[in-house]
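Let's start with one chain on its own, the form predicted alone, as structure tokens.
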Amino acid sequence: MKSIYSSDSVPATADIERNKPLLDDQQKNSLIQDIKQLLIEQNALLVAHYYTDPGLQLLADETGGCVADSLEMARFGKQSSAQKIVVAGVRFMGETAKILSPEKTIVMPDLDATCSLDMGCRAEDFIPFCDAHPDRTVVVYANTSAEVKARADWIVTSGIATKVITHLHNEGKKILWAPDRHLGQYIQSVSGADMLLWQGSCIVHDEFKAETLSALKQKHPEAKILVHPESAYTVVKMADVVGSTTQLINAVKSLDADTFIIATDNRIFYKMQQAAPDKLLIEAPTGGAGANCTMCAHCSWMAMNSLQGILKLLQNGGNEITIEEDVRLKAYQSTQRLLDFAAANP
């Protein structure tokens, strides 16, 4: 269960941002208009993750696409009449879209945009691990490859994972969980389930530290702390709300508080500010003892998505997501099991 990425294999967000050509407003507007026209001409739809650049999120909203988590992006694309889906996110998100919409063309601005959870849970390592524990029900987080999903009994998102694991636990089942150990530990603490945890982690959420979060809370004692469960359990225990990207956005809107400390990727602030424009959002620190601020609360792979990249993709083609059909069908079964469960357990 070794991680197969290192600090050398992770593109630095700051370097990516510096290498993007600087655009003035006229150039940016021209680029956006070109993209909008090509989306129409190609019967294409743009779906963007909450952690992508705010400009991409705005463009998705303005062109009839969506900004959402990975599964909702895929479901939105499936329900659309568009024949081409442009996925602004990381590779497993494009694969999830293809799993649900095999008849559509799924493309991405950069196929090298990946995820540390996906990279740290290769199918060639994971499948033998599952085979060594045949008594356990295999549940994997959405942040995994199509091949890993194909080996799983269930796919879950962070928003519904606890509900699914509790359901399986009540049926007397033991769980093999992958890949995020922090999310797994959190679910285990809530559900009481017997869970064997794969030792993966998110390079962004791993950087939030309890010590520095506590110090920030002392400066803002009135603030509510919102934490994504991919963070370490010491951070999760400090939270007023623990939840998925969508759940955290809803919390900012619904909670009776004016100030929030947010421990997740900082690009989520775009949708949070739309949901609650009058509230103060404070970025949780990623510095302090034991931290390595290479990520600084933003995923470098997400930063590989850009307006320039989308225009180039639509002009030149390529970057299509493909999945072997036998793998896709198996992954579809485990994903559909989640969708059926969610529909029956709103």
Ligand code: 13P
Given for the second form:
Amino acid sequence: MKSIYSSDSVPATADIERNKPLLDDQQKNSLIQDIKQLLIEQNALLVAHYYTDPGLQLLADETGGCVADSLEMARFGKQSSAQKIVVAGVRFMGETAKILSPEKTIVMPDLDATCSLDMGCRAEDFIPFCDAHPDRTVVVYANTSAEVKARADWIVTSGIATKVITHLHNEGKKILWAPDRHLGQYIQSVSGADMLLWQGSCIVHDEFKAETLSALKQKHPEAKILVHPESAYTVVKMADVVGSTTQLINAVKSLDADTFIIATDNRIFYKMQQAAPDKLLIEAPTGGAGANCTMCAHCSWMAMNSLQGILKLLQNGGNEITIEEDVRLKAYQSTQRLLDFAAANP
Ligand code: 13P
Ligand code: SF4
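Next block: the form predicted in complex with this ligand, after the form predicted alone:
What follows is the entire complex, opening with the chain shown before.
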């Protein structure tokens, strides 16, 4: 393995469940065996995001669940025959699963695992904003609450947002976009659509800065730069590939290059290394001018998912996602529109 990042060098966040001590290998293995047994007994599947700890990603793979981006997590939960879906990610991902699969029990290790985009776009502020712009089609990023989704005409994820907005733009529609201003600016630049942008942002991707990235690129002029579009537009403009988590993993695999600088949550390196074991992967810097590095390229809310949390959940129950049915039905329409569009536009 030729990576500057190594999962060995990453703090074992899967072993940190708020104030609990780290586990040794024996304790960890016994925990994993107990979880595997309970998943089978409860007809449950683990669906994990790429930003969760590698230990959880491995467990999801080994138990027939999936490790995916937010679009695929939603699709997988809906298509699965499991009665219970354990979502290792952040709350909007659990809510999206419930919106699409109301008959299933959707649980999460920690219901407080949220997202700065979701937090910065409250339904009580967003609904009047939409009402003030009735001439615009409301397109909302998946990183939002069920109440905000219920007010939207369309839900999109980063993997498909540009395609959807281009489609709406070609139909002559004007767009109201929320909540990520950086993603909105990027889509606007690609599609040329008329977009009114909500001013939210991701506090993890906000830490990547063009100046420090440029200095790193000078040290590795041969490297391709891969950027998640929640990053600032100045960073996005430097990218060879801009894309969702899945699209960035695919780029590492398919591009004819040996070295990559990657601007997104560093837990994605686990799957990137699996996809391209001989390539050199370098983390984009989060320090430098204008950065405060409170997150250091790892989402603190994603880090709230732990092996201990999953075991406790399966042993004790609780932490179920619930959504009021009238809200769910409205959110279902805009979310299902996304899945239908994705199926028709592969
Ligand atoms: P993806 O849809 O690309 O997985 O992104 C989700 C997310 O929260 C990125 O910060
Ligand atoms: Fe939200 Fe950013 Fe964390 Fe993704 S990385 S869940 S956008 S705070």
